Every structure is written in structure tokens, then in C-alpha cells.
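One chain is shown next in C-alpha cells, namely the form predicted alone.
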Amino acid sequence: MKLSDEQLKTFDESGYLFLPNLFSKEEAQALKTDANNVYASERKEVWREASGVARTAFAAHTYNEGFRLLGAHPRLVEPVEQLLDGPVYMHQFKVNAKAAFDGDVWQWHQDYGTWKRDDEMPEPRAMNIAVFIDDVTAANGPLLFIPGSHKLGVVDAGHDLETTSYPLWTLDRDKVKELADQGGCVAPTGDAGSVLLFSSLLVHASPSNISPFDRTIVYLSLCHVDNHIRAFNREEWIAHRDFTPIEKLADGCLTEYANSKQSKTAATA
């Protein structure tokens, strides 16, 4: 899957690109089932909110088949290879829960800010893919972006170790206000199966979810293979150390997987 010239221009100007309904509802539902199974497991990779509900599951592509397929899906990998001009490896993979009623805030930050400071990634030749596996609405904690903020380079940040269960390099309120006064603030929403591509320098956050509806998003952070991290300060399942280029699978791999799960469900009903 290749991006058009118009899509490339939008990404360059705004720092993100929204691709509605890139995956079918059936594919998204198969991944949602897998996410629930992962969250129910007692693994070190599953981090939880203070309430006990899952916050995020790291490296799920290494121990779940559906997420393994998603991590090598051509609809995701090809556009990033196009934007980064070359082969990519998986720097990070996480399934963020944002559970109904209990999903906590993700503070204002830039992902590359963390990757540079904690992992010594040389350049921001890396980016994120967000795959909605629930419908994302204005009510259930959507991502918030400051368009154009990716053009400012790495912004000063402090290391927040207290606000949530996950440590993060975050921007202070005055800086966020300054940036939003310049670029505005948007909250892309859409159906399960929709996808967001966004720059690793884009300033973003998400509010807590006090609605009665889950907001589960899978995040793939892909990095050009020449730009791999130099420091190994974090667990391997948080910041991966396999810099092998991703080998793309067939476009129908996730469809086949979803159909197989539906057939097994029907057979046991």
C-alpha cells in the first residue's frame, strides 16, 4: 500500500495522517478478542492502572498470533517504509487499553523525546502507527494532537515518574499552551479498523476515559534500520533490540486469521 502525493503532503504539513477503515470490523474484532486475552494474562509485559485494570501490554506481537500478523502487515509497514525511505524494524509494540471508566491519562509528550533520552536513538527517523480496535469517539479518551508540532524538533521535557504507572518524558503546561496557540489541538476519531500514522516528534496526549466504553488502540513504533537505538537501558520487551527489517506478510493474512477465529467460535457454539 502506497500513500498518494496528497497524503504525503498532509503528513508533512500536519505530522499525522488518518486512514479510515483500513481494516475491516471483523479484523478489528479478532484483535479486540486477542487484546482481552492478553490483558487477562499475568505477564510482566502487561502494565496496570492503579485500579488494577490493564493500561498497556508491551511486545504482544511476540506472544500473540493476531498481533504478530498485524506487526508485519503490508498496509502498515509499506507506508512507513515510504515515509522513512527504507526498511524498518519494530522499535516498540504496545496495546493500550484505556479501559471504560478506569483508563488513565497519557500526558503531553513526544515519543522521540523518550527514544532519544532513554534509548539513544540517533535521529527521529521513526514513527508511530495507531490501529483502532475499538471505535474511538470524543467520549472515550481519543488521542489529542497539536498539528505541525513535529516541525519543532525535540522539545524540552521533564521525566514524570508519579502521575501514572508508566514513566514518561512530558511537556509542561506553558509549553503545551504555547504550541496549541500556534497549531491548534485536534482529536481524530473513527471506527474500529481505522489507522493513524503520526510522526515521532508530534506532540500528543490522551485524556482519561470515564465513559462506559473501552478505547483500545494498538501502537506500532517503527524505526529505520540504520537509525536503531544505541543504548539498552530499558527492558528488551519495551525497547526492542532486534534490528532485522520487517518481512511483510500477505495482505490477506489478518482476514484469514479473523475468519479462522469466527469458524472456531461457530463450531463450539
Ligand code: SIN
Given for the second form:
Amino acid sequence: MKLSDEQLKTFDESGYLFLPNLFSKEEAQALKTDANNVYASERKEVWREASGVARTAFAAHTYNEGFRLLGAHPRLVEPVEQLLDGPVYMHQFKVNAKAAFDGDVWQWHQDYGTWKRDDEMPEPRAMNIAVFIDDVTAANGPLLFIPGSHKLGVVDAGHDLETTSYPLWTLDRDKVKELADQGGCVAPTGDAGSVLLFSSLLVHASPSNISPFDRTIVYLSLCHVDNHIRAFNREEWIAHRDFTPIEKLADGCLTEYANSKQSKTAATA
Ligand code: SIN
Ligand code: MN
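Return the form predicted in complex with this ligand of this protein as a structure block, the form predicted alone having already been given.
Whole complex next, starting from this chain.
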């Protein structure tokens, strides 16, 4: 799947691009079932909120079939190869739960801020692609973006080891206010199956989820293979060390997977 000139222009100007309903409801539903199974496991890669509900599952593409397929899906990998101009590897993969009632905030940050400081990734030639596997609404803790903030390079940040269960380099409030006074603040929402591409320099956050609806989003963080990390300070399943280019699968891989899951459920009903 190739992005049009207009889409490339929008990405360049805003730092993000929304692709509504890139995956079907059935594909999203199959991944939601997988996410719940992963969260119910006792794996070390599943980090939890203070309340005990899952916050994120790292590296799920290495131990779950649906996420393995998603991690090499051409509808995701191709546009990123186009934007980064070459082959990409998986720097990080997470399935963020933002669970109903208990999903906690993600403080204001730039992902490249953490990848540079913690992992010594040389350049911001890396980006995120977020796949909604629940409907994301104004009510259930959507991502908040400051459009255009990706043009500012790496912004000053402090290492937040306190406010949530996940350490992150975060921006202070004065800086966020200054940036949002210029760029505004938006919350892209959409159906399960929609996709958001965003620059690793885009300043973003998300509020807690007090609604009764989960807001599960899968993040592929893809990096140009030449730009791989130089320091191995974090666990391998948080900042990956396999820099081989992703080999894209067939476009129908997830549809087939969703169909086979459905027929198994029907057979056991
Ligand atoms: C992130 O910024 O890495 C996650 C934000 C979210 O899932 O709300
Ligand atoms: Mn982030």
C-alpha cells in the first residue's frame, strides 16, 4: 500500500496521518481476543497498572500468532518503508490496554526522546504505526497529539520513574503549554481497524480511561535498518536487537487468521 502525495504532505505538515478502517472489524476482533489472552498470561513482558490490570504487553509479535502477522503486515510496513525510504526492522512492539475504568495516563513525551537517550538510536529515522483494535472515542483515553511538534527536534525532557508503572522521558507542563499554544492539541478517534501513523518526534500523551470501554491499541515502532540502536540498556523485549529487515507477508494473512479463528469458535459452540 503506497501513500499518495497528498497523504505524504499531510504527514510532513502535521507529523501524523490517520487511515480509517484499514483493517476489517473481523481482523480487529481476532487481535482483540489475542490481546485478552496475552493479558491473562503471567508473562514477564506484560506490565501492569498499580491496580493490577494490564498496561502493555511488549514483544507480543514474538509469542502470539495474530500479532506476528500484524508485525509483518504489508498494509503497515509498506507505508513506513516509503516514509523512511528503505527497509525497516521492529524496534519495539506493544499492545497497550488502557483498560476500562483503570487504564492510566501516558505522560507527554516524544518516543524518539527515549530511544535516543536510553537506546542510542542515532537519528529519528523511526516511527510509530498504531492499530486500533477497539473503537477509540473521546471517552476512552484517546491519544493526544500536538500537530507540527515533530518539526522541533528532540525537546528537553526529564526521566519520569514515578508517575506511572513505565519509565519515560517526559516534557514539563510549561513546555507542553508553549507547544500546544502554537500547534493546538488533537485527539484522533475512529473505529477498531483504523490506523494512525505518527512521527517518532511528535509530542503526544493520553489521559486515563475512566469509561467502561477498553481502548486497546497496538504499536509497531519501526526503524530504518541502518539506524539501529547502538546501546543495549533495556531488556531485549523492550528495545529489540534483531535488526534484520521485516519480510512482509501477504495482504490476506490476517483475514485468513480471523476466519480460521471464527470457524474454530463455531465448531466448538
Ligand atoms: C505511547 O505513547 O507509547 C502510548 C500511549 C497510549 O497508548 O496511550
Ligand atoms: Mn509514545
